[in-house]
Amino acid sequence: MKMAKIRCILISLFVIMPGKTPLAQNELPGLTQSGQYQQGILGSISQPGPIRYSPDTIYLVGTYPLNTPELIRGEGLEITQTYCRFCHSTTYISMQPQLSASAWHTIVDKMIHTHGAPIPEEEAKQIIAYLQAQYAQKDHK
């Protein structure tokens, strides 16, 4: 009997304010909408979850830049970059820093020594003296 009393007296309630909410006040001057809102930070932006990928999901990354810069011409040209591309773009050798000449011997005998480059040892001076002639440090006196 309690129980009914509450209800009828809430629906009483909700019916005879019916331009009202109880949910948030609606007295504020130049309010126009009232509702439930939460609190939170001011200025603060919800970042989005992390995207779930499935396993058979293509990626689309779009064009890859192919072009790769000439190298200088010089004598050593043609064979450097018969040799060198063998196993990477001449695009390594142009954006290296400005290296010593004994710098680019010692690279030149890496890729042979370490990497395992097949490179005959004439045409291994010749890279050599190629590289020391137009990519390493130029004496400044």
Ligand code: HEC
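None of these values were measured; they are calculated from a predicted model. Positions refer to the first chain, counted from 1. Between two forms, the rigid core is the largest collection of C-alphas that superpose within 1.5 Å. Compared with the form predicted in complex with the named molecule:
Positional change of residue 51 between these two forms reaches 2 Å or more at the C-alpha, relative to the superposed core.
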Contents of the next structure:
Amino acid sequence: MKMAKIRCILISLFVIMPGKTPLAQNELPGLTQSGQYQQGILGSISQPGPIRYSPDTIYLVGTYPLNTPELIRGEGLEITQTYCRFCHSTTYISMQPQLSASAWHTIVDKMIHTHGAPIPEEEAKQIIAYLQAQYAQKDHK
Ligand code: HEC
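Pass me the form predicted in complex with the named molecule as well; I've looked at the form predicted on its own already.
First the chain shown before, then all remaining chains and molecules of the complex.
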């Protein structure tokens, strides 16, 4: 009984000791400072509670800043504006570098066939003609 107890203590010493070598940390190369990170409560992030709006308060919000330069005037401008700003601003047109005429054709096709712009064929032709006249490189086909 006594021997078993001693053996038990000895075994647990061997098990515990290697884990508790205080020097081992200082021997880490490049270690200048050591500390302990607390595990905290895993999986929880504290957030502020929701803002409570009261019905008798007036909230002021500014206008959303839109920088949408007007498109170049020309035949087909209105129809282009009608169909080409369902999904995004017409800045997508004016911010392009000078594209070739065929590139504009491709873009309008892409808007219709890839992005699903509901533009009838006749209107699409007019839009392409407008874009090619106003936004394409003149010497480029
Ligand atoms: C059904 C929605 C929709 C309509 C209508 C639409 N577009 Fe787009 N357009 C998109 C989407 C989506 C993108 C890609 C946006 C992105 O990548 O941020 C895009 C991007 C563009 C770009 C950026 C270049 C590129 O190839 O991605 C241009 C130029 C453009 N559209 C022009 C037009 C023109 C001209 C029209 C009118 C014929 C038009 N769009 C109508 C959805 C639409």
